[in-house]
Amino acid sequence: MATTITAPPTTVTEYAGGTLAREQVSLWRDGWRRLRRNKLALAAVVYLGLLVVVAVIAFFWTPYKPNAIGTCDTYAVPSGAHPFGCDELGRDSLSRLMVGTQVSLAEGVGTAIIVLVVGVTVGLIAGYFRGTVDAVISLIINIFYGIPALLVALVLVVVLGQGLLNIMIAISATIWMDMARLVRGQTLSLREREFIEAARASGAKSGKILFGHIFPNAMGPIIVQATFVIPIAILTGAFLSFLGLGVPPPQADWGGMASEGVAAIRYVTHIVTFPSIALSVTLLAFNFFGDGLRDAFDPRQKR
């Protein structure tokens, strides 16, 4: 009696004859298969997905202007009018709320864009080509680790300035050294594999194999780490804007519109509420989905 031997995980298909036979899975369909028994990770998407439509909307609509001064007493309570209340300046808060998304998700996003292509970039390098690159490249991530992150982010605010793109950039300074850590572990990895030893004895070019084979097999766990930086970006940017170093006023942010709220939290406390409430849900849907996918594109997780 014969025997076939396939790699899991497959899917079974019933032929006419009733005989069974296993067809291979893609690690993406069944990374999706996965993910989508995680309950608390469809939740996030879900909620991910409804802030981003709040953030596309508030690019053409809010219920008042954002920055418009006087639009409500000042410190008003919530109400039907203004559902979230106003600040001290008489602003509505459900308006800069809303704006305030754009600028979260923004640091969010592209610090990682910015990780993604630093991290991957050094850690593609270190894990190819080794020996002398590959030392010098791990004693510079040792250094950044050694140094704290946040004293980090601090002095290259102070230095760039005030602005969105500056506290990226100050953001991605301080955590690009675990995606190069990360790709370049599986560089490591992946550089002895037989497809990679066919490409060399076909005379492709470093950079071919690197971004063309290396690059692509690769892409699970960089996606899964990309969504861990994501809410890493968020929290530092609120903190900045919460010690005056985020995005400049009267840009409306979470950070920002939680500190303006402190002086006066003993009164009334829904300036400092709903900005929180706000950056604490959007943090744990993160986390949630990165833990979903983190879980659905791990092999030592498959049956």
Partner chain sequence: MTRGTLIYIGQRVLLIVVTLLVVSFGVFAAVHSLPGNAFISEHLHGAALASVLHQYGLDQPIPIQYWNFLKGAIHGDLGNSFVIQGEAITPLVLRELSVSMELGGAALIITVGLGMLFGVIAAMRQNTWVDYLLTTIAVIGYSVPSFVLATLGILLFALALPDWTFSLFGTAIGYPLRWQGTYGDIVQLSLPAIALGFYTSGQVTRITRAAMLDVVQQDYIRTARAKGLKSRVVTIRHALRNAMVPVTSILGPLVVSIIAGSVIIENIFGIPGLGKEFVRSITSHDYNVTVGVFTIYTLLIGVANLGVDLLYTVIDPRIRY
The other form holds:
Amino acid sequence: MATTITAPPTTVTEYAGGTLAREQVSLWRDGWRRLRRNKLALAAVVYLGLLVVVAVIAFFWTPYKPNAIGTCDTYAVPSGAHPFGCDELGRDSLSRLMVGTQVSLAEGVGTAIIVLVVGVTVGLIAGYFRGTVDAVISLIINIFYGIPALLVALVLVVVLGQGLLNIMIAISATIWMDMARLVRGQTLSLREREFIEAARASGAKSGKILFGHIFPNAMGPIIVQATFVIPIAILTGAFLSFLGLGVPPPQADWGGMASEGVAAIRYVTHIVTFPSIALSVTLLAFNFFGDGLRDAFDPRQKR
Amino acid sequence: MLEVKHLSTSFFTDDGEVKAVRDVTFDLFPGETLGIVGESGCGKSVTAMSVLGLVQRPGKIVGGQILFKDRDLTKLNSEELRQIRGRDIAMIFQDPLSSLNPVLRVGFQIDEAMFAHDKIAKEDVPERGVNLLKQVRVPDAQRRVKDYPHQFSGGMRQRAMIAMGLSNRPELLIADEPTTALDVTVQAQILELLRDLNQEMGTSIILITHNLGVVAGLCKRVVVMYAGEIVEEGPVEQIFESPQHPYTWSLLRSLPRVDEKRHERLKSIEGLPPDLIAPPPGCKFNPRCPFRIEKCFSEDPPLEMVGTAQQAKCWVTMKRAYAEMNAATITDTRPGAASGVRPPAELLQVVADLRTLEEPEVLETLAENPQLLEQMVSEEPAALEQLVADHPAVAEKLVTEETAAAVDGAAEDEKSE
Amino acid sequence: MTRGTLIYIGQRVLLIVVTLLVVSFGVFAAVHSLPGNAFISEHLHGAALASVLHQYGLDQPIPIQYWNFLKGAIHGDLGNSFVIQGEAITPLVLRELSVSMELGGAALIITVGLGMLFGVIAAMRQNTWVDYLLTTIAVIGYSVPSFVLATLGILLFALALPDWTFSLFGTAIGYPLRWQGTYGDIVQLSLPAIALGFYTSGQVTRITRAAMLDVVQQDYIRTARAKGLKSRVVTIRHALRNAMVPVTSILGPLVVSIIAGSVIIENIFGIPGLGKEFVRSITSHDYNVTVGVFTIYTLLIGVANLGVDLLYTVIDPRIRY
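Target state, the form predicted in complex with the partner chain; input state, the form predicted alone:
Below is the entire complex, every chain and molecule, led by the chain shown above.
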């Protein structure tokens, strides 16, 4: 922290920063302790850990090639060789499900990162500079709140093209506002605190103050908010795939597989079942984890 | 009319049983005005809530009887209690802004109290609602029944609360801090209103307050509560004239007095009310009492008659305190100040701590707290002797003429007892 | 209605207009700048293509096209479809809007009704198994995608009733997988509306529960009980009425969620609503329809948000703009 401020000597800032850093440390430690006591959140963490392991394994090994057609009969029901059965083209559902894990996690985490970068930057700028800048940003946020989210994502995917990155950008465009609004509020209140005043008085540049002082102190709520972005992003991604505007075929993903399953529902039910369960349980796990994180790290929400 | 006998109410929290009200006994005659006084947390509100059966989980009435017109309210089921609430016994609360529902019209909130019971004919309700507001002197009542609480001023809200309380012509009105949230002129108006109601309609009133001045303005009789118990009870004039419990005495001293020529610094009562989960042994006021004696630390005094119609729960009582201290006025209200009696555990602990220290540190501590040595000399000579045995240098500090004499005197006292 | 309220409404209407302009231009420019359109995919060539493009004004620069669109839109004319040639979009969209509104309205009623009911019960039975069960259902509600729930519903119907219909008191009741085009058919509407409403009901449960737990601590609840009101009256008239204030605050986002969900649900159940039309238009490059539907949805959300703001003043008399 001391390195971010050049001249003159900044004992006050360093002192304030130091105290705050210590407060933060104990806040994190308390938070982790509370989180560990939440059994549901812990179970969610274990499940999500396993999911990451599956996603990593799927890079190196799957029972069959996920896009290989005709590994068994069309609509083959689950069996020893194909525990989750096969789809319309005779592709192994287990292999596709494993690869689909990668898509869902990438969509969730990737979108969260984009939202984090965009939302935090926009929120910091609006909250710190206030005035006209804030008014313009707030208007943009309000406009985005006024348009149907999924439709924006659909149009953007069509305009940008159906790549994974484009999908993440499209989803981000529909959910960045909550983060921006949160960070704006945090910044508005933090910028009046003494240690920020001290940093400003000592001639620190706006960028340094924003990212070196305000951002670290708003970390708790920001991380909680980012955690809730993940399930929303996965869900939106699945919606897009379900409507045929997700990752392009033949890439396997859960939403697309569920869509194929619904199409085949009059003949077999296993195709729609497994991706639906995978999606539901994963979203449930992220929500439980997010709830646990919020209860543990966001004292305002404590009951 | 109302007889509360040995009432005990507890709250069962994670930390243990909070005994908010213990063994409270008092009665109320028709048309009487009774004040219940005490600091916040002394159990006066919980007592009132218990009477109405409004104590919520984790709270529970754990013992005693509440006889209202010969029916024991603690034995009634929730529907029977509901029919008494607001109909026979009404209650008004401290903060009239938070106690009125913000999203419902004031008139509706008064009317619904009448609709909930069959005492007032349904068709008379709207008109009576307006008349009640007129009766409690809300101007332009006809129009203001349609207002919401936030459109009323603080005093008007409290008037509306009173109108609501009176709507079913209850026999008993319990007013919990009815004037606390209001400014002084409005306070006086509300008190006057309550006094008129009592005199004109014969409604009995229990007034709960922390302010003895408010009691003096309205009540005939007063009950003083401390730490969940009644510590003094009697006619208002008598108690104001000669309080017998040191707590009542301290409360009265904390009142600002208009008739006093010299403006003395307001004396608040030193210390905090005791922890109701694990209260101190003996009298519960002992940690804060200026007049305590050794007995106060070991035995809990009973509530005894101390004069005509006056009861107090104290081993000493002010009568004896004045006599023994040989003084007409006592000004120092600090814990133990007047009697000099230290809680035994406290002083012994200090000595025990000192014995574990190195000698220079002990001397330093004693030098910093000159009165400590004096207290040891007067109260715990035996412990002091042990300290001197451990740290001979302490003896040197004692060898000034005064203290040496004191030690000798104390040692002789010890023997003679 | 006070002067302040009118000024507030004016500001909100202005925001709606600005949003409509920004959004419609954004979408218009985006879809019209895409390479290819419905006509190119129909293999029209040379003079024929040029003639059709000219007929639709597609040979002009995008700002001019948008200006023409805007001139029409102000008079309620959203232009013509490319795919269903000559079909005017406005009547088409309005017809579909009525279907979507029926579905969305039913879903909104289910969401708010079920969510508030569960929320109140959970709060009244705080920290009992009932509370845990209902809050878990709430989390499941907003975790399970609506298409999963819809599929599950269809499967259950299929398992119980292989021929999709059964008889109840002599009346044939069944679930048609394809929309029959009859409005107000409760049975037909039930499954899609439940699948759509259940997702958002979880959020309502959660907010209602938290709000009720907060409200029952308030002094005016104690007053209401001291008056001798029945506990049912205290809960509904005094507690729930106040708890509705925070619930109202999520109604706006709820409408947005339901619109998003309806796009999926209408596609699964083949319901001829705006959501299905939107997906069809965007996948078949019928861009005039895309812009039209988008505009209608944006207007709908704007009006819904304005309605919610006015609803606030009804529920909480302290709120004045």
